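Listed next as structure tokens is one chain, alone, in the form predicted on its own.
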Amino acid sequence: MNNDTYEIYRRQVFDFLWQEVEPLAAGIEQSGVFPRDELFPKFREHGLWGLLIPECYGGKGLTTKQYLPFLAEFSKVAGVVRVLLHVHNTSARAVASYGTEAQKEWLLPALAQGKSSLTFAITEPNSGSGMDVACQAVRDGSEWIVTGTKHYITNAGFADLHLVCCRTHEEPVVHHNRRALTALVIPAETADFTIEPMPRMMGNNGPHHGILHFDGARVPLDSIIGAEGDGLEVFLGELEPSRAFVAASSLGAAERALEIAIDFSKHRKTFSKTIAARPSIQSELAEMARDVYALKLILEDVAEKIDKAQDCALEASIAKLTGLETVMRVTDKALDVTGGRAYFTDYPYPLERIYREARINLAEEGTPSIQRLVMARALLEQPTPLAIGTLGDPYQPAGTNPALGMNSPADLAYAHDHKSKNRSK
């Protein structure tokens, strides 16, 4: 989509979005009940269902760059929209970058139109969300024999299609063989196959998360998304940029906090005047911007990175674990800045959802722990010096080195036996 096409459809759907979703927050998510049959339609309308989708499929087509402004926004208006949408798009991003010709001609035009949706199944109640998958597929002359079970599941209510990472090798968890998994698509209807409804959750209630019992489900062999053994690439390849795309998520709650504290600040009086002229408040709200700030160009980094196809797992990992900390400490600071009001739903302002709906954030594509291990793996095989940190393209000029400079390395062995040493005196 071309920069001015973009420019108009954007604005296009934000007016939507503010117009008419953004009025149906409170209630949906008080209800616990999302207006499928009035919303729907209109994420058709719009082409939300397509985002990610290629033009000659029916989608939108947008790039990382471009999609990105639209998961902020869908967090400033409704986070419950924006967990519905990103789960949708993700995994039909998934079928359009590792499925074949054949499986993108058979899932990706229903996934634009919204007449089909695929949920993300991965994550397991006694397991992580990678190597250790114990969901197991077995092969039975033409069909594969499913079981197993997926919770945290997103969009599993009305979802007709399951995206679910399977084991297919037969050895055993512990050998952590990349080429066992695999990633088959599950009709809803199939046989043998149950959802259980989750828990209410702490915000983003409306299309509940469900639990996925697999128990002896037969789907074709041709349900596989890619070839056998590409479950792990299908699953968390798509983390790296669905990561980028939760810290987008951070930044619209965190940007609307930092809307209402600002707004807050400049109507609120104590003593004959707006706290706004209060040293205290001017310097929450300036630490507020700085991180707002900071987040919006690590996004801008990784997207572009994404869309030119470069390796970005370290930078992918910071900006989701800097999206959450950053939506964290601002949506607390605007807590603090708003005082009891905050406290009260929708009195005046929607903080006290906003501050529930971003937590969602922290389990979505690997915990903060999780994305430190990652940071911490890629730093330790990155070249020096580290792209990261450099303005322009990394450089060391020849006989230096960025730790030591010109400096022979250092004698960390401390070669001298001091015992040795000490008992000659």
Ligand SMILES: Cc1cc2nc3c(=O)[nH]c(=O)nc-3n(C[C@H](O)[C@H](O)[C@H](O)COP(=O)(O)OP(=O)(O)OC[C@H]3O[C@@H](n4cnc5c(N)ncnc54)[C@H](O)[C@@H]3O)c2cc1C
Given for the second form:
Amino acid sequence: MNNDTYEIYRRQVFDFLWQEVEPLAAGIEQSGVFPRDELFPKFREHGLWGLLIPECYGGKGLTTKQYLPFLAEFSKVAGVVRVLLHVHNTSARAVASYGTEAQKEWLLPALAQGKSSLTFAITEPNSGSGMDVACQAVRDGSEWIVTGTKHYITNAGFADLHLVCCRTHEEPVVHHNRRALTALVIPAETADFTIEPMPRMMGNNGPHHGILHFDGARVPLDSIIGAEGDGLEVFLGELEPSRAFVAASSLGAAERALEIAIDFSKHRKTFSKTIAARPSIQSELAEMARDVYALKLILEDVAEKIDKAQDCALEASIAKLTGLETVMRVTDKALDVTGGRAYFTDYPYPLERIYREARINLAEEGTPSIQRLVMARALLEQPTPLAIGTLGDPYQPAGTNPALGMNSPADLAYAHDHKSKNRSK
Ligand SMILES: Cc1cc2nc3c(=O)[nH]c(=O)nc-3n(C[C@H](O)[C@H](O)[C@H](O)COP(=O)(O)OP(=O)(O)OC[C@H]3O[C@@H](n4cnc5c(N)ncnc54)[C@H](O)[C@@H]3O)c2cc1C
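Next up, the form predicted together with this ligand in place of the form predicted on its own?
Everything in the complex follows now, all chains and molecules, and the chain you saw is the first one.
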């Protein structure tokens, strides 16, 4: 979408979000009921089901850089809307990236219209979210027979399709077999497939998270997205941009919390002065703004890398973790600035709701320890010189080493020998 059209579209959607969705947010959260009949057609009207689907399949075809501001704004107005549309759009992106032409023609136009919705189902109760997936799909003539359980699956309450990460390798769970997993599209109406609703959550209630039970459910062999054995690539490949998507949602929630803190501090008077005049409050606001701005800059960089199809596992995980830490710090500080009022629901700001909603970012697309694992692995695989902290193109003058400077590797060997000599004493 060109810049002028994008800017008009962005404003039109933001008007809709603040004028028509924001007033509903508190009620949705309290009731846990999403007004699908009212909002789903409006999402369609505004193109929100197809933000990442190419225009030729009826979507908006936004770049990552264009998409992130939408996620941030969804988060500012209603976490539940962000969660629901984030999962729908991420799953649609997986089909657009890895589906065959026939699958794209089958799925994308309906997904772009919100006539169909696809969940993204990896997590299992008795496995980690990765190569030890246990949900099994066994080939039987022209079908797969699927057996296993997925839980916490967002949008399970209304989606008609599920993108399910299955083990298609014949052997039992084999770690580090990168070709053992396959992505299958499984319709909700499939026999021997049931969905159990999950309990109420800390926040973002409404999109109906579910537990998917497959008890020998049969689907055609061509239900695969990508090829057999591509599952890890399809799911983990989508997790990389999706980490930036979650970080953008953290940015939106953090900025709303900052807005609330500033507004409150300008109005609340103690000892006949606004609290905004107090250096301790000013210091809190300054720290919050610093956090928000740093996250924004990280996201701009990551978005550019994703749009250029550059490998950015390290940067995407940095963004995800920084996003989480930012939104936790900023919402905590906003609670401090707003005093006792913050502890009450919508009194008058929705800070208590935003605080709870933002905590979902802990688990989404991997916990902090998983982000650190990904970051360390990616960092250790980087060529030297590192590009992560270099402004401009990395350049290392000939004859120098980015770690040792003008010293030679022999000096390092001496350091090792020296150490081992000491140890043997
Ligand atoms: C509201 C909500 C919605 C969700 N939606 C979806 C969805 O739509 N689709 C989907 O597939 N999943 C979904 N998830 C699941 C989410 O991705 C997982 O909760 C998250 O990846 C953590 O997995 P887990 O809950 O199994 O935690 P666990 O794996 O039990 O982790 C517990 C702790 O152990 C640590 N840990 C686990 N393994 C390791 C390891 N190898 N090394 C070091 N530390 C480790 C974790 O970091 C964490 O701190 C959702 C979760 C929530 C809460």
